[in-house]
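Listed next as structure tokens is one chain, alone, in the form predicted alone.
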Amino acid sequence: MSSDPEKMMSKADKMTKLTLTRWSADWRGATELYEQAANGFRASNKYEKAKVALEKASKGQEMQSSPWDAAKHMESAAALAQKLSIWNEVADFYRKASELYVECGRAQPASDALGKAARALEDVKPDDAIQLYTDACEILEEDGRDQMAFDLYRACANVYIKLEKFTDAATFFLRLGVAADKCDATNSQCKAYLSAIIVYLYAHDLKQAEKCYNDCSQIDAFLKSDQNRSASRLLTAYNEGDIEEIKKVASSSTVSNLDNVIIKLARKLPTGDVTAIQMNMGDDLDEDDLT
């Protein structure tokens, strides 16, 4: 047989075609051939059409009920196209990979496919991004493998908050301490709770932080923690206005344990004038004293 990817590629297209003599397709012999032209293809450094011919060994491998190996065909084909930049491949080929991974009922694969392609939108596309990260989480939510999914909750935030989407941002750290929650992974429930809250201050959005702790301390785990201390310390020194203690806090080595990006955002607190904080805290004081 010749070595030859082009011939590889025609003799197996030829093969998948309905003729007067041929009146079934040769899907196995086809694929065969597809995936060997993948191979020379990639050897010789022509990426784009060994990623044709990657879809086309997958489709072979669909066409004899191979969900897997169609799959693994799948990524390849991303992994080529993310090669190439050519982003609306990568996403679409390796959400073909996570469906074929699904069809498996493989669930831990189906996530990865999407969380690589994810990674790959991350600086280019951002919003699909998101939205492959979310899917991910939920694919690993509703087969009840919730603590695989606490680095995609982590990664889709950090998006969010490259965006400087900020209440998104705090909601999947919320999403990640919910996860955290039924695993029994207290430490990284606290460290959820507390990031949610450093988000909302970066913001400059204390009532929504209040509102956010005062939410997460009617959990036992959280309400007993170190997280819990230094959110309540920040919130107070914002009500003071005490500059120097918000930044204490926010160089403490509670703080210091959580996600770089949360760090760096702390290590800026506050962003705004907490004076006014509390020259507006007392102005509500007195319009609400009816004594």
Second form
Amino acid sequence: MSSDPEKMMSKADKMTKLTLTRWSADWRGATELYEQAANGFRASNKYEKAKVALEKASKGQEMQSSPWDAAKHMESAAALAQKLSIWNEVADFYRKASELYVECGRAQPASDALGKAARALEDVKPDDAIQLYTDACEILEEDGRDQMAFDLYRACANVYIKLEKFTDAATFFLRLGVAADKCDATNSQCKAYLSAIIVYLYAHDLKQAEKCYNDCSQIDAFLKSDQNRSASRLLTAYNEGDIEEIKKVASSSTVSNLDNVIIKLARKLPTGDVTAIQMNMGDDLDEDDLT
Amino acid sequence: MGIVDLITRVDSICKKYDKYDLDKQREANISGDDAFSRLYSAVESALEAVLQKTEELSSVTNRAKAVAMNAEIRRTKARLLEGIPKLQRLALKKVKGLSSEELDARNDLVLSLRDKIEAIPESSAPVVSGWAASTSYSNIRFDTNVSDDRIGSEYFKPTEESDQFKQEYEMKRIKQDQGLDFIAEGLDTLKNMAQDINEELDRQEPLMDEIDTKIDKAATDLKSTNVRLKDTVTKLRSSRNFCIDIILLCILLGIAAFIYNSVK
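Okay, that was the form predicted alone. Show me the form predicted together with its partner chain next.
All chains and molecules follow, beginning with the one already shown.
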């Protein structure tokens, strides 16, 4: 067997092509050759060729009905594509790998694959990244492993915040809360709710924030937590237009335990004119009282 | 009913029916002319009134009332203390119809009376400070109010030393608050870390269970494979088979040699 990867590739290709002399493709031998060729290419830093070799190896494994190996090859191919910055291929390969993992019945590696894809695409194609994160979370939830989904939810919400889509980010935090509720992870749940409230406040949406707070207060676990107290302090400070108090709550230890992105948002509070909000609220109340 | 109750009841009954006690009446008549005894009884009754007031004080819940009562008690105490020297002078005077022992006894009486009067504030002061302590524990802001009242009352005269001491005390308290805040922050961080560790462990528990079952399965597979392998190997390389192989080989060689010999 020649050690030249090119030769191995051509040989393997010949093995898989159906001709008059060959009635059935020899996938086993071909796959072996493909794998060896890929290793050779990787050693010589020819990433493009290695990627192609891995793709073909994966196909071979699939034909041999071993989806696990196929998925593994796909992932390696995707990693190489990431190195080469061919982004749509990255997404495709990781998706294919994830599907193969699901075929094996292994949800965790499937969502891991999608998570890796999303992380790779975060900076370049954030919308695709969000889609990948959502799919990853769904796979885990279907399998009943919600706890693994926390990190994915958080990462997704961070991407949303980067894109300045605050309502979506808050929605994702609330979804995190639901997932945490299912596994009795009260600490994560309360932190998620507090993060959602802070996001709403950052988006200068006081009514939405209050609504969110009222909804969250229905939940016992949140009601008895430190995060609840911080949230109520923050909202009262907002209602009274007390900037000092807002800053004090934002730099308190409860907020500093949240995600880095949220801490940054909290430190930038209050956005816009807090006193204006307070005046408007005051006027509304006066009118109601008089009439 | 306990003994104490019995005693108090008996005392009150006796007091009620004192006017029927002839002996005591005679004594009182005798000392009716004596200035000392008159003054002494007056002081004694005032002392009793003050003691009653201190008892009331402990049951009063209104802080302002308590302070007012305290002030009144102190005023009465001051007046009584003023009356004591006069009483002492009277005690030393010789009176008709009194023995020398009783004279000395009178002096002692006066001294004991004085001690009793001086003992009064001590019973009221703890009440007040206890008050301050409890308010300072429940609500930090109250403390300054109590100290203001103390300044206002005539008993407390602020001197430079006491001002300095108060300042020092305030500074130390502020430092203590700062230290406690620092500790609180550290505890918050610890609490958060502990909760996160808790959740992480919860997360890893099912994974560990899975690993456990998988490894158990792998171990049993390995064991059965080993046993089968051992069987095969013993079957292949057992000494009995070796001997049989060697014997058969010798027989074959023997047959070959025989054929060779016969052909030659």
